[in-house]
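As structure tokens, one chain now follows by itself in the form predicted alone.
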Amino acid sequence: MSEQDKVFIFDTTLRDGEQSPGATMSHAEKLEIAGLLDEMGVDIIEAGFPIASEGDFAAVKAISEQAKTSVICGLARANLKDIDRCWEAVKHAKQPRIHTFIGTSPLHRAIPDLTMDEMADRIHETVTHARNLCDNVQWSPMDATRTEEDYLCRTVEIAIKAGATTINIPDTVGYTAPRESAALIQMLLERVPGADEIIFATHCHNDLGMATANSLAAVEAGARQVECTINGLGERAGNTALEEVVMALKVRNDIMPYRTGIDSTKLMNISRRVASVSGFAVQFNKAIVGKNAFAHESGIHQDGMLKNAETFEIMRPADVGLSETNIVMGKHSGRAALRSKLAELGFDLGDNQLKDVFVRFKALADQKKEVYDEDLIALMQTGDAEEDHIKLTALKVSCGMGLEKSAEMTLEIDGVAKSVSATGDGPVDAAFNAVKSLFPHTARLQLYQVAAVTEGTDAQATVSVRLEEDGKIATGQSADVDTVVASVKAYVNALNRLVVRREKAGGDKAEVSYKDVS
């Protein structure tokens, strides 16, 4: 690709991203993330701020020594001591870069109390010093989007003449809008002598939620380097997200015919790793790498996806490193999606079966935010049979420290509803005693086992019960987000199977009939 077509990706996850409060990474973690960025094809890695601490210096130096293809950059303020320290850290890289900056807006000029002329002199001195050490120098006028245009043009021209090869235009406080971002780059290209001989970069913050849009607008106007971070990590609301820029350029090459050297299939892997080491979880609905980015719950969307994935997806999950689209089963899912998902899980249902399962699925989906594959498997394995003689229709338990454990229960037995109250050592024991009161039997409980189907506090509990009576063994299973309810359903399921076994053996169902409790 030509230089005009290429967009250089400058990742500052290890510098700006780590400045997020609480996002500090260990030395080993920084080296790991840098290795992943290098492997993914990031053009420039801003590895840290060497003057900030001994740890930062050591990390930048180590990253410089291990990098295979990426340019390794260090940040330095506009003073000779910072620049020298930065060079000591990055000089070991195959391709080193010094990035120096100073705040040029009226607000930032007031901090060091420099006049416009004094600041101009400092820019010339420090950029010249950096270029004498390294032939790859980047300069940034911090808070450029709030700097007077004439003065911004003046300082950019000074930096170019002093030897800067990249000029970065930061929207430090995330204040600008896409149209302004593009106009600023275009203005600099038109007004600054030598602007056509260097690369313009854009560094956008996300305070108003427009970082990626501002970066892409700058690219359309002529910027050829985008500064970004994995997952948009960064100060305050964060930065332009690397994954968003890369995929936007890939998907919308009809209006932005530019290319990057990024291997996008590694995006999901590094996104998850950065989230893990930084402690900043990726929000579910985040573009590209969020858990829901390729998830579909709406019945209409799911039906369309099953017929043609392009109806509701503008990129393939494989493009970012996912194996497949995740059709999330929830309360908005339709029959077609349920049938398809169950077929994937090995359940081939007829229309009548699907109708029955769909009713129970909807009941479960109303209780859980998300129905996992394991939930559906449990649903299929513990479904209520139409010939059940005993059905649980109501249950209320009471328990707690210092309280009597009791259960109020209604069972429908051969179509007749009966209710009872019972006590026990705990809520499950009280509930089982209630079943025994309503349906007397001599079956002995051999096994009672509880397991969570999935993670989370709303996970279904799968309960397994094994009963033995007169040498006959019957097992029952049930799953429910309420463990006690699941326990009773499993117990009743086992009793129903005992009844069926008696009938098949020629016994009288009345032998295990219910007790008439009024």
Contents of the next structure:
Amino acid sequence: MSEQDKVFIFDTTLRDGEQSPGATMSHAEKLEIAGLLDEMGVDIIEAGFPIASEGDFAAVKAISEQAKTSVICGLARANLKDIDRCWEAVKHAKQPRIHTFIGTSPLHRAIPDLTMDEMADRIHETVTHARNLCDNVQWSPMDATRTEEDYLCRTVEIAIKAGATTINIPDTVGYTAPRESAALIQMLLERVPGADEIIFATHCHNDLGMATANSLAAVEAGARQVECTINGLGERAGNTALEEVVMALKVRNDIMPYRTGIDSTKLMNISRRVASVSGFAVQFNKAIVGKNAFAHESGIHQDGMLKNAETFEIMRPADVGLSETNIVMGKHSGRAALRSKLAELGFDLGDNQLKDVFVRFKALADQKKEVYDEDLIALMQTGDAEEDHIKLTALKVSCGMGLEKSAEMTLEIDGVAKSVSATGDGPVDAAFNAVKSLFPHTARLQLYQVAAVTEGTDAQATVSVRLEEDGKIATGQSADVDTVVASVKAYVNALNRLVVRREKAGGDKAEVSYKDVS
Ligand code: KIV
Ligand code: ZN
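Could I have the structure of this protein in the form predicted together with ligand KIV, to go alongside the form predicted alone above?
Now the full complex is given, and it begins with the chain already shown.
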């Protein structure tokens, strides 16, 4: 295969993905995810939107400094201040990129109230400015799929002439269908002078469930960069899922002869980490990375699988990094066994981290006879982060038929231990009331969901909690063999994320809105 067949993978989990309501990640989490993306072979990482807040700026800068091989990109609206701020953050990368955009469709043009000519001038000015700062400039006509073709060609030509090296064609509202997605790229390649000298990218949202199909159709028509996120994280119904694109190109290389530089055996691990840090659990039947993606329930399927795995599997679990061995851990398992088991599951731990996880593993093994892979994954996805403001340190609940439901709790809030006793309609309600009394807040509980990690009455419960405060959403997750403990930890986890969001909003330098281009 030649260079022509290489499809660049542009991951925007940390920018477009993080924009999904409730998916806020901490600085340390963003750095960790960026490191995993880099290691997996992602070509370009969109690390954030530097003008959006001090926190975003700091994250993009730190990711730029740590990146080994990936190009690091920051987003900027079509104004000089945004672009300068973006450059200040990405210039520390070995390979920086500025990504600037403006909404070109009639609906989007109406918001800044620019005429077609005024917008064309703005594109020329901003792309030229970006290119004077950085050799690697990406330009996006937002809502391209609802932009008049003639105007789209005109703006793309201006951006190319001004120095853009990648032109991204976003289906911002997930409106397009695969045939149209392909036709649009083909049309641009045929009509725009200079189109053969730049890379066309495809950026699809999943509102109609066609994002991955639309991205692949664009590739077949000539796009050579796919923009995507881990687990398809993103606004509304999300974005094209990175794992789907990578595995579709790998498994169906016979009809789509393109290659990516992604090490697919790292997919499962990064999917789990993103689910954990974003608080967005992966649906069980999600392609490639869902819990059931390689599970076989029906007798016919199980029988076929035992005779020949290819009867019902088009890829091997190991191809995406799923372990095939099934060594069950227990309370007699030692540190070395835990380290090797976790490495097999994709978690490479340093000595200090292992020490902490080992203590929690022993506590779990004391409560559960057998600790399955799923239990270990849940264990890795929970636990206090050093930067957490609120930590649960003690909890005792009392409940039963005809009895008052109460909770005695101690929380450590910014290092200070505080205790209270509270009552409620049930043990979880009482415990949540205790949290509210120790850490008063106005956030509303939007979702409370409990699921068992494995089978059996000694199974760990994973709990998801979603809170809303002044339009800001934060989700939290936790797992424990005690459902009430898991519930409180998930609630506290969501509160910690909300605190981060509050800090982020407070630190904003600019009132960021996609409508505001100037
Ligand atoms: O969906 C979109 O249009 C975007 C742009 C900022 C590229 O995310
Ligand atoms: Zn987008």
